[in-house]
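One chain follows as structure tokens, the form predicted alone.
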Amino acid sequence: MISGRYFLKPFIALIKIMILMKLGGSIITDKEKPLTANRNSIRKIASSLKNVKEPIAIIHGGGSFGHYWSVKYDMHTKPQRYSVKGVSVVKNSMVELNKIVLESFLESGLKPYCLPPSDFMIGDKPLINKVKEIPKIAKTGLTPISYGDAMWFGKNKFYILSGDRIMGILCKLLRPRLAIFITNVDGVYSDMKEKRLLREITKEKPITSEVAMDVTGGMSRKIKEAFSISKGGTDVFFVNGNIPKRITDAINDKGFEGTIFRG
């Protein structure tokens, strides 16, 4: 859990100056196969980036990667003492999907930048002057590039560190113009059977019925910090990678396709 006192000063210099997005692990590997990049998926992804004109921060999530790995050597969000030989796994799992991440947006005309979470957190609490050098590096044409993790939290203990974890840690921090999810499906749905699709979700217009999770409960963590972001006045974007257009379109504001949780 993240100390409220981390949060008591925002970077008003920082506001509304770039865009973090999430890569879901959903749309970045194949999640019925094990240790398998959706490579394709990621350069599409990548490509519709490079006319855009603002920072952007990039996080992605483990898939088919990290987040077999975590299931395989039981391993939680919560600090435990968990097999070190699992935790070795999980990291170096999540090392090989982020260089093949860095590879696919390079090879697509972009210039990331790997900035592994613990470039930013120490145990389970962010580095302040270290966020906040986030949008710096960003600004200057680089694409920061962050993901999901297994994390050092002390006394022998250890920890995943989700993308949508970080997601949240780093709106809350910098306030970005725009927070982008990117899955393989629509947005949030109330009825996945009948793909009954939930377009805009505020203050008046809230979840009121039970909303289709994935089996991993993956949708039910990104709904979660979505509401957390949005509260602190940035608008949250779900959006159908598999349809690159459409993130473009968010950002640009033209006939957005997808669920957004008004800020």
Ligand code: IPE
Second form
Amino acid sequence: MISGRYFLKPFIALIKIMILMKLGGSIITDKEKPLTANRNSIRKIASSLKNVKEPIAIIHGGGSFGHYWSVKYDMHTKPQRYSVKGVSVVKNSMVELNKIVLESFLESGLKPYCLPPSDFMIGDKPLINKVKEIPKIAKTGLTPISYGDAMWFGKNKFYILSGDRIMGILCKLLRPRLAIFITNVDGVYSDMKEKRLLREITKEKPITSEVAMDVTGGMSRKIKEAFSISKGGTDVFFVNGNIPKRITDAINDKGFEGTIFRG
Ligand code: IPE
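What I would like now is the form predicted in complex with this ligand, since the data block earlier showed the form predicted alone; can you produce it?
Zooming out: every chain and molecule, the one shown earlier first.
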């Protein structure tokens, strides 16, 4: 028997009209050099998005800004009583990186709309009504831009909210047409030594746990989010941001270079 969800899928695809995109810290910063943004890459990606007609919201990571300081101050995703100096420094560095991203988008002809995660999160829970505003803002022609950050949890505890986690939270509530993770590599590899690119990961052909374990720490967190997003019915792409045409080709269904997690 054909399930209702299967039957309705083409119609659901027609009404889903939003793209959520994560710009990884590996592509927007120079991970080898502390506090160094990769302005060239940000501008190239932003310019390529100028011709996309569909509403887009962007989340960016911390790279050599927020990540650098969160490692220095030993801060993690687990809510704890971290050094308040660390919280302050991580937050400031993310505002600084966000400013660079906002300026680059504006210079590239887009209309970025700054959206710190504290605007739509309380503790570690999303504020549903605020999250539901994001597609409305994106439909006006603005591009909402949020980012991973150090967050207040309550009871004097703070935590690091990663951009990848924000992708998971927003996709669950907004069910966008596509979720795209932009990094500085071609996609998800079966193992880093051989560099065999995994092109498609489906429910029928899932990634094995050995493969996932082979991938570096940062990538395994993205893979976990990608799995849960695709389970919610959204296709998830991993694309190399050094070749921005691959991003627009993925959006416009013009052949795809990277890894797809089928929704
Ligand atoms: C990092 O977000 C946020 C902070 C450390 C403040 P992400 O974990 O999503 O960043 P990248 O993309 O891996 O650098």
